[in-house]
Each structure stands twice: as structure tokens, then as C-alpha cells.
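Single chain ahead, written as C-alpha cells, the form predicted on its own.
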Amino acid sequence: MNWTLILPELVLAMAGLVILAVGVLPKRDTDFATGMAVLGALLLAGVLVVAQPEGEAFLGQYVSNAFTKFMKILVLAGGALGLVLAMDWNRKEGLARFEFAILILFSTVGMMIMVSANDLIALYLGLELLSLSLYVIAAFNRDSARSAEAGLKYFVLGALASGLLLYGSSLVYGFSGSTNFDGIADAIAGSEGAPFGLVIGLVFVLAALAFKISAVPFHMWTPDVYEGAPTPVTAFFATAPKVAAIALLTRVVAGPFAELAVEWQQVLLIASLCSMVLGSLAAIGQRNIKRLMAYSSIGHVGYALIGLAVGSEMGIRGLLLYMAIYLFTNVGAFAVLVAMRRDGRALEGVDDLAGLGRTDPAMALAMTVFMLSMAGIPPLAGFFGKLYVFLAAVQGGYWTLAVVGVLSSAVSAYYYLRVIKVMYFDSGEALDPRPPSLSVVLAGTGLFTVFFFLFPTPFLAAAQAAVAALVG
């Protein structure tokens, strides 16, 4: 039983160490059939969590359900898409190397422990996995004084998080006896009170998840990061780790620590409110693109994280609802940045879409429906994610949540429509043209976000069967 329940973990590791001994070996051009390798492990991955069954392995130190299924499914997807967006971007900025992919395999491995820990080690393992990867490829570029920084910088902060976590795990099994997510729970609920220790210990654990997911105060690398990393790295960034650490968040807060509600909901209700209001308004001046994407990718947290605070099954499933909006939403513009390319030169400035709506109309119309679903403009998909969590908000009474969410989004929408007015009413060269594989990803993620209002029975009932899998 086991070996059964890992499989989809398993198959993707082994394939990945296959993989990593056939790149080494003196061979030329290695990094398309290794990245259309990796893409058919992701997807073979894929099909053994759809058939993966429920239960417990390794004494309950991993969960395999409903809600872990639905997580891994958009981690898989972000990170196939995310291979796919730099697989041609690599090779034109010289960076066609094997081990890129790899790495992108190995830090899906990690982020699909991560949904599954049912302990606190194997939650640290699964974070360290993906940590690790992402310290590399953040620094991917070599010679990139400006990606080595951000690599560096990641790095740097992303060791003080780990410390940060070690040390919250450390507390919570001093205090609480175990390490396992069900015997925190039990500890918890066999005593009259919490523990002032384990509240501490609570609290340096959600910093450290906090610092992956770049909420507010833990931001800080995020804008740096994003502008220095290369750009499909970005994007990578900005989509399936995200998706993983929420997930993680949700199953710690929800699962052991589900009887320190009042405790953890107010550092959520912190960090939604404050992500939401740095995220709107410090976007508002950028000029290069992808750090305005980096705060608003810190406003979109805010609004996730509304789901949480609230704490209720229809603020988790209006959570669940908006990571998977968001992640496609934000593959589909950041593909759009992966094509601002002219005479062969990578660009990152807002006036540099300037004229695409000439030049490129189909590309504009994509990024148009990207920036405002992102808004929140209805009928876009954006919309429903942001409709989901805000009634979560008013029926649980959290009016302040939604008040700050519906004026932080209506201050964000400024510059994501200043974007749309660059690209059809500012004059500019055009773009160089962009690979079938960009346009591939700009149709699927356009018609996602702009036909998700016919069909969005599915994801609710999915997102439903997690959720009560999460607090049942």
C-alpha cells in the first residue's frame, strides 16, 4: 500500500535520475529531448494521480486524498507549462542546457510531497526538494550579474525561512509530543489549553510558508527575484510553487492546527490585508513589467489568503477555486512576456508592448483578457475567483476583508488597464515572432479565462470534494 500510493511521486523521481544519467552523456543538443522527456513524465505523472488511491503510507507521514489530488493536478500543470514556456526562451538566450528540466522535474517531486506531508519532516524534506531546485534555476543564467542576484538573494533569504521553519517544528514536537500532523491534533485536543510554546511554534511555521507564498511582511525577494531571474523562471515562480505552498498552508492550519483557529487566523487576516494593499498600490509606479507582475502576484496572495483566514469550508473551496484561476491566468500573461522579444533581444519594459495591438493583435487580445481577468472584470474567470472568496468573507463577517479586497482590486485594476492602454494606444515597433509553442499556451490559457463561466461546475465540485476531504 505503500509503494501504491507514491507511485505518482516514484515514477516521476526515476524518471527524473534516468533522465539526469542520459543528459551526461556526450551527446550534442540534449535539451529538447530531454525537456519533451520530462514533459511526458509530468504527464504520466498526471495520470497516476488521477488513479491514485486514498489512504495513508509510511506510518502517516503521507496522505494521499481529494484535496491532494486536486493540488498535485495544477502543480503538474504549472510545471509542465512552465518547461514549456522555456524551452525556446532558453535556447535563444543561449541557456539550452539539459539540466534545466531536470531541475523543473525534481522541484515538481518536492512540491508534490509538500501536498502530501502528513508530517513535519516530510513536509521540510518536500519544501527543502523544491527550495533547492528553485535556488538554481533562479541563477540559471550564468552569466547574468542580475540573475546570479536574484539566485543569491533567494538563496539567502529562502536559508533564513527553512531556519525559521526547523526551528517552529522544533517547538510544536517539544511541546506537543509528535511530529505527525494527527498527533499534533490529538495533542492539541487532549489539553485545556495551547500551550503558549506551540502557539510560538505556530507562528514561526506560518512565516516560513508565508515567505514561499511572498505574503506580506515576507515579500521582500519577490520583486528582485522576479526581475532578475529569466523570465520563464519567473513565471515558473509566480504559478506552481505558489500553488504547492498554499496547499501546504491550508493542510497545516487546517489539519493539526485546526483547534488554534483564533490564533492563526489573525496573522492570516494580517497578512491577506496587508498583502492585498502593498500588492495594489507599489505596482502602481513600476516600469518593468515582470516586477510589476512580482506585486501583483503579492496582492493576488492577499486575496487567496481571504479563503483561509476566513476558515470556513466555502472560504477553503473559494481558495482552492482562485489558485487554479490564477494559475492559468498567470502562465497565459507570462507567456506573453516570454515573446517580448525584438531583433533577437529579450525586453521587460510596460512601453515595450507599446503598438502590439497593430503588430500583434492576437497576442494584445490575450494579454487584454489576461489583465482583466486579473482585475476581476466579469465574465472572466478572475471574476469568479475573486466573486468566491469575497462571499466567503461577507458570510463569515469578515466585512473588513472584503471592503480592503474589492478596494485593493479596484485600485489594481489602474495599471493592469495601463497596460492594455500602452499596447493599443501607444506607437512602437513590432515584436519578433513568437514559437507555435507560445501560441499553443496563449490559446489554451485564453480560452480558459474567457470561457470559464460556461463550465464552472467541475472545478467547484472538485474543488468541493477537496475540501471536505481536507476537514472531514
Second form
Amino acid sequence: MNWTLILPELVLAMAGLVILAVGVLPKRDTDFATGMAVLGALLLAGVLVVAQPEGEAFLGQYVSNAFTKFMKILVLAGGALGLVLAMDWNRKEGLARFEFAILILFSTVGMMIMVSANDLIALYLGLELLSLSLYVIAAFNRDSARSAEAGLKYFVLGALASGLLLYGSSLVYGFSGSTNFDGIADAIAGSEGAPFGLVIGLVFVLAALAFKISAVPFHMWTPDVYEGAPTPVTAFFATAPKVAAIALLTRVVAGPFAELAVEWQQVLLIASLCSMVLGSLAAIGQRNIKRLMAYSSIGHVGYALIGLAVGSEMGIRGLLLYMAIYLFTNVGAFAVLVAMRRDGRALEGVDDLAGLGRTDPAMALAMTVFMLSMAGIPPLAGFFGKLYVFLAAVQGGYWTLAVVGVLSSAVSAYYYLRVIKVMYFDSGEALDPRPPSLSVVLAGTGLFTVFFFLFPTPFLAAAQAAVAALVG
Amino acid sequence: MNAAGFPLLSLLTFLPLLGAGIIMFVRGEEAVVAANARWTALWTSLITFGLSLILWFQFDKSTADFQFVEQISWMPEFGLGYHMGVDGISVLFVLLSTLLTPICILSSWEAVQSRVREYMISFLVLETMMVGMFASLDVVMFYIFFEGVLIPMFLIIGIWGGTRRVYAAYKLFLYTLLGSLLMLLAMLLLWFEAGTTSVPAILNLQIAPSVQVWLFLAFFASFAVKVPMWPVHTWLPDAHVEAPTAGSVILAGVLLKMGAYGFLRFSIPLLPQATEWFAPLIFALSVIAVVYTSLVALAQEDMKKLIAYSSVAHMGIVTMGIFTLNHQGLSGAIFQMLSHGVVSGALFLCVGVLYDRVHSREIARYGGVAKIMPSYAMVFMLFTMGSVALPGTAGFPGEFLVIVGAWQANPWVAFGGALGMILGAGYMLYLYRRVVFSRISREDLKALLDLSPREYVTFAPLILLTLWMGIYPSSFLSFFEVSVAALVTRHEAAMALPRLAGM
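Right, and the form predicted in complex with its partner chain of this protein, after the form predicted on its own?
After this comes the whole thing, all chains and molecules, with the earlier chain placed first.
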């Protein structure tokens, strides 16, 4: 039993329990203190992840390698940034409860377990820990009908997805005789052609994971939940859990089911194509910026899935880079959304950004950078994300994916440009001054997005190492 | 390392960005910020232009190789590099970009009063993108600069443009983006085939004719929109009409050249069979562009729109010349690109002079300007003649060479081109007569002031160039003589190969 291997998760979980226990004691608001404590714990976990040894633990249920480290760093960064976005917002909305930070922390633990799971049971445990935390924070603004609706919707559909996952897992177990990823891989390698039941099970598992990453046709919950949930919660939903679910999906298809590539490639191909097309077309008519970002995120999942559908090392490397860039760009864009507040009231309309170019040039510039980056305009980071997945598609000869991908990028540029147009070409009143925490997030993510092209090598090298560990 | 002894091209590319960075951090009252932004932008662009003159004097005209080359590894895992260099085809376009930017900044000195800081930053960023595009020898870098141009241009049109600016800005952005993304796929395939993104290495690829056709179409989607060729030219009149004067100058002067430059840099050397195969189509589109848009120009009521359509017609001559694939045609096309950059840029400035005073671009609003603004009428006359391609002005050598080249390729194409020249004289003189001659149509026009000293300074280099290019074209032709010859030889060799192989 190798306890040191799971140290980051252990530390985080213990910290969560301690903070929870301490948090209930005093009468005063402790949201700031808990928030800081959780941030500290996330940071500590990040350090531990970097220093984590590689190997397997708990009879092969848990694995740690370069790939899981890469993904865990992203997940921890997403969790921490999500919390930073939320703290000031919660206070202004009267939602400053210390449980929020702890829920973020537990969901992060869940995500880390998902990333490292090497067994269907461990996978399910991680996924449920994540999902249960998310259900609660989606409905965190419990006096708001919309927030409660978002939480409920997410819960019902999420439970359905969990059901699909469990059913698929049981089929996989039934036909392969193992819940362990390596065991499943051995069973598939040992059999002549894949057993039909196993393929069905695989499809169920894929469907459940498609739910979590909101790939078409399992995306229906996304716009409603994104719109209803408090804005910083939406920011969190759109980043860390998505990265974790993509990581999980990658590990599942590239690990136990690598031999069945022909089967899952078709599924992912269709999901990727549909997500890109729907994400770009459906966002055009949106007036609510959170719904717009929801469809935008569906589109981005489509582009990321190109890398996986292609099924090559190059493709997975593209996928990893895409998710890393997506995470930071999205956090930045959501920081602007969180800052959208006039006379103390939170705003959600695209038109509420009107005149930002005059009233707050720095934030408007940052938002322009994020929008253009998401549209894939060079030399911003988003362009390189797309470049690598398209390169993988071209290399693998997947011309349909590549051509549909570029066409839908051009379409999606329309609604990203609309945000810029509203900010610069229209006129409107000033927003409330933004809190310093948001300025820091904006500056950090903005600089990352603009200057990614100057120092891509460490990211490429990390992604390369991650892929090598995954496929290796 | 290179003839200048220091990384000249990188300096030219990124110096404007430095200026933009300085302007970004100017603080103070609005009027002070505006003045500082103007002067910083002007000096940055002037220094850039001064440095770029090193290219003019030190460029070795006797070789078709890339010069002033800089190469640094950037993402070695992917074979991506930072690679700059110019040859005879691109060197003058770098100079054109660095020349037009200070002129644009000077021309917007008084015309732009709102958000001056952002305006100047946009223009300097635009200069970086333009120079970078002509100087980059790496397909990914080329693409980055090629696309990057859209960001400042979108803002320039959208913020400082006319009444329908939003529509025009969108149209420009989305048209160009859609085409360019298809080109990106083609570039990715080349990257994958060659294992590197370096242009010289990619140009050595041997590509199967069946693949060439697809690559050609992908490149064509991007370059044809940018040129713009009929029938994908419709974004141009809108963009021109709505853009502020300086935006139009850059658009007509440099941005339109990017598409034609793309044909010269990629399509022709890389895809010889496909080029030959598609040449008749391009000829047809070019002739339609020349004749049709000339007729459309005749009917325009808006001065800027008229000149915009004339640009489409002139660029039709350019594409015609490029695809004749012979020495005269190609030289003429490149010369026409340069002269059009100078002359049409100057014509937009002329319209801007009137617009600044009267705030109308409607032709019917004017009349008898010659009596009120004689110097202006002279200047406008010169550029009108340049646009008409009167011998002795910049327009003539290019169009003449293209017609000569087109005659060798196909006399009917030459006929179409010549017809366009006649129509060109028609619409330009008709414009000139209505605006400058005839009676003074309105009383308020009598109060107009003639050119100010600042405007003289703006026009002076363009006047000089228009005459110089017309009277002694050799000083420009000699720059790309060898490169064009190499391009033609290369194309003929590539076309001869399959025949030698027994096809």
C-alpha cells in the first residue's frame, strides 16, 4: 500500500474536514478565512502533485503519472481560480457562507480522483464526489428560483448520467470480468474481436462522460444550468470539471479500450462534429452572456474532442494543450462576467457590456483578448490550441473534422465579435468598480493568453510528457 | 547573418509594437494623451520608415535568394521556427507598408479626435502585422500576421468608421476569416508533409497534381477574398466607404496586396500544375472583375465607393498579370500592386481632404472645387491620371506590362484588360469632372480652404513616387527582375518535368 502516492488527495480531503469542523464553531462570518484556508490547501496540493512519485496504488485502483499530474495541476488551478472569482461575488450577493469554499475543495478532490482512477469503481467514486458537490453549489443561491432550478436540473440529468455510467460499467465488468482498467485491457486483448456486450457497455460509459463534458447530443442541461447558477459557479462549471471529465474520458478510451479504437472513434467523431456545429450556430442568437458562454463551451468541447477522435498521440497532445488554454481563457472571460455589476446588481445581458471600451478600457481590452482567443485568431493562445488539434486532424487524414472545424470557427467568430462590438462600438454606462481579486485574475489570464506564443515550449513539453505517460 | 548586420526585419516588425506599448502607458488629461499619442505614433512610424530605407539601399538585386534572413528556433518539437527574410518580390511591399503608415498617421492628425490613443495603437499594431506578413518566411508566422491584420482593422472600421461601420467591420472580418481558415488547413497539410514550417523548405516539396488542386482551392479561398476578386469582392466597397480615411488608405494600399502576394509566394511556386490548370478560371474572373466593376464604378454616387470599385478593377489587372506566368505579366502585376498602393492610397487621401471639410462623400455635393482649391485640384488631377494609367505616371508601366504579358497568354484576356483601362479613364475623369470642374454648385463650398501645410507634407511623398514610378520605373522593376525571372524559370521547369517523365 503506497500512501505517499495519494498524498495530495489525502491532504486536501483532511483539510476539507478540518476546515468544515472549524468553520461551524464561531458565530461570525468565516467565509473569508475558510476561503483563504481552502486556497492554501489547493496550493499545497499543487506542490504535492508536482512532487508526487509515479506509480500505482491500492491494488491498481489508483495511478499517478505525468498525465495525471498535468491534469491535476489544471484542475487545481481551475478550482483555485473559481474560488477567487466567487469570494467577492458571494459577499456582494449575500451568499457568503463558508461551505462554498469547502464544496469547491471537495469537488476538486473528486476531480483529482477521477483523473487518477484506474478502476471503474474508483472512477465512479470520484465522479460522484464531484457531482454531488456541484449539485449543491449550482443551487447555492437557494433563495433564487433560477438557481434552485439549475441545481435540480443538473441533479436529475446528472443522476441519469451516473445511472448510464453504472449500467455501462456493469456490462463492461460482465463481459470482461474486471473493473480494473488494466484487467479490461487484458480481457479485450485476449479475446477474438470485442464482445458485443462490451461495446454496448463502452457506449454507455461514453454517453455518461459526454454528459459531463456537455458534448452534443448530451448537452441539453448546459445552457440552463449555466444561466441559472450564480456566475462564479458557472465559471467553475465551465472550467475545472470539464477539464477533469475530458481527462477521464481520455484515460478511459486510451487505456482499457485502446484496442476498441475503431468503435469509440466513431462515437467521438460524431460528438465532436455535432458539438462544433451546434456550439457555433446556437450561440448566435443568445442575448444572455452566460448562455452564450454555455454554447461556446459546447463548441470548445467539440474542438477538443477532435484531438481524441483522431486517436493519435499528436491528437491527444493537441487535446491537452487545448484544454489548458481553454481553462485559462475561460476563467478570464468569466472574470469579466463576474465583474458585470451595476448599482450593486449583477448583470447577464451581452448588451450590458455596452460602452465598456470607454468606461473600463483595461477590462474591455482583456475581454477582447479572451473573445478573439476563443475565436482562434492568431497570435493569441486560442489559435495555438486550435492549430494543434487541426494539425492532428490533417495528419490523420480526418478532413471532415478539419473542414467542419474551421467552418464552425468562422461562424463562432461572429458571436465573439458581437461581444467586442458591444463593448467598443456601442455606448453605455459604467459598471461598478471591480474588486482587486478580479483584476489580478484578469491580468494573469490575459497575459497568459496574449503571450502564450512567446514561451509555448514548457507547455508543449509537459503535454508531450503527459501523452507519453498515457500511451506509453 | 545578414546584410544589415543586425536583425533589421525583426526591428522593423516589432518597433511599431514598442511605440504602441509606450502610447498605452501615457497618462494624463485627454488632450495631452491625444497629443502624445499622435507624436509618439508619428515618430515611431518615421523611425521605422527610416530604418526600412536600409532595405532599399542594401538589397542585393542580383539574386533571387532570400536576404536579411533571421532564423531562430521557436517550437522545435513541431519544426516551427521564427524565420524572417525578404526577396525581390516582398522587399518593396515592406517599404510600401512602412511608407504609408506615417502618412496615415499624419493624415488623421486632425480628422480623428475621439479615442486618439486607441487609434494610434491600432495603426501601429497594424503596421507590425503588415511588415511581419511580408517579411515572414514561416507559414505559421505568415498566417499569424495575415490574420492578425484583421484585429486592428476591425477596430479601426468599427470604432472610427461611418454610419454603417458595424456591418462593414463584420463583413470584412468574417469574409476574410472564412477564407483564411481554409488556407490554414492547406498550410497544416504542407507543414505535415514537409515536417517544417519554413517557406523555403516547403517550396521544395513535390506535390502530386491531384493534391495540388485541393491546396490551390484552399489558398484561393483566402487570397481571392483578400485581393479581392470578383465575386467575393463585396466586402471591399462597404469596408472602404465606412472606414476612416487612413483606414481606407491602408486597406487599399497594403491589405489588398496581401492576397496577390500570397499567390506569388505560395500558389505559383508551390502548385505549378494546379496554377496552370486554374489559370483560365482566374483569367475569366479577372476580366469580369475589370470590366464589370469598372461599369459599376461609373454608376457610383459616392466618391469612396467609386474608388473602391476602381480598386477591384485594378486588382483584377494584377491577378491577370500574375497568372500569365510570363516575365512581363508577373513584373507588371507586381509593379501594378505597388503603383496601386501609392495611387489609390493617395486618392483616398484626396477624398479625405474634402470629407474633412464638408463631411460628405457624395459626388453631387461638390462641384467647381478647382476654383476654390486650385492646389488641391492639381494634386487630385495627378493621382487621377495615375489611376487612369497615363504614361508618365505610376499606373502606366504596370498596366502596360500586364497587357503585354496577357497578350502572350491569350489575346482575349489582354483585350479585356485593355477594355478595363478605357473604362477606367471613363469613370475617373467623370468623377474628376463632377467634383473639381463644372459650376460651383453650392454657396458654402466657397468657404473651403486649400491644402494646409500638413496636407502638403502628407501628399508630397506620394506625388514624388507617382511621378518617379511613371518616369523611371526601372528603379523599382530592377528590385524584382531577378526574382520574377527565377519564378518563371521555376514554373517552366516544374511544368517540363512530367513531360520529360514521359507523360
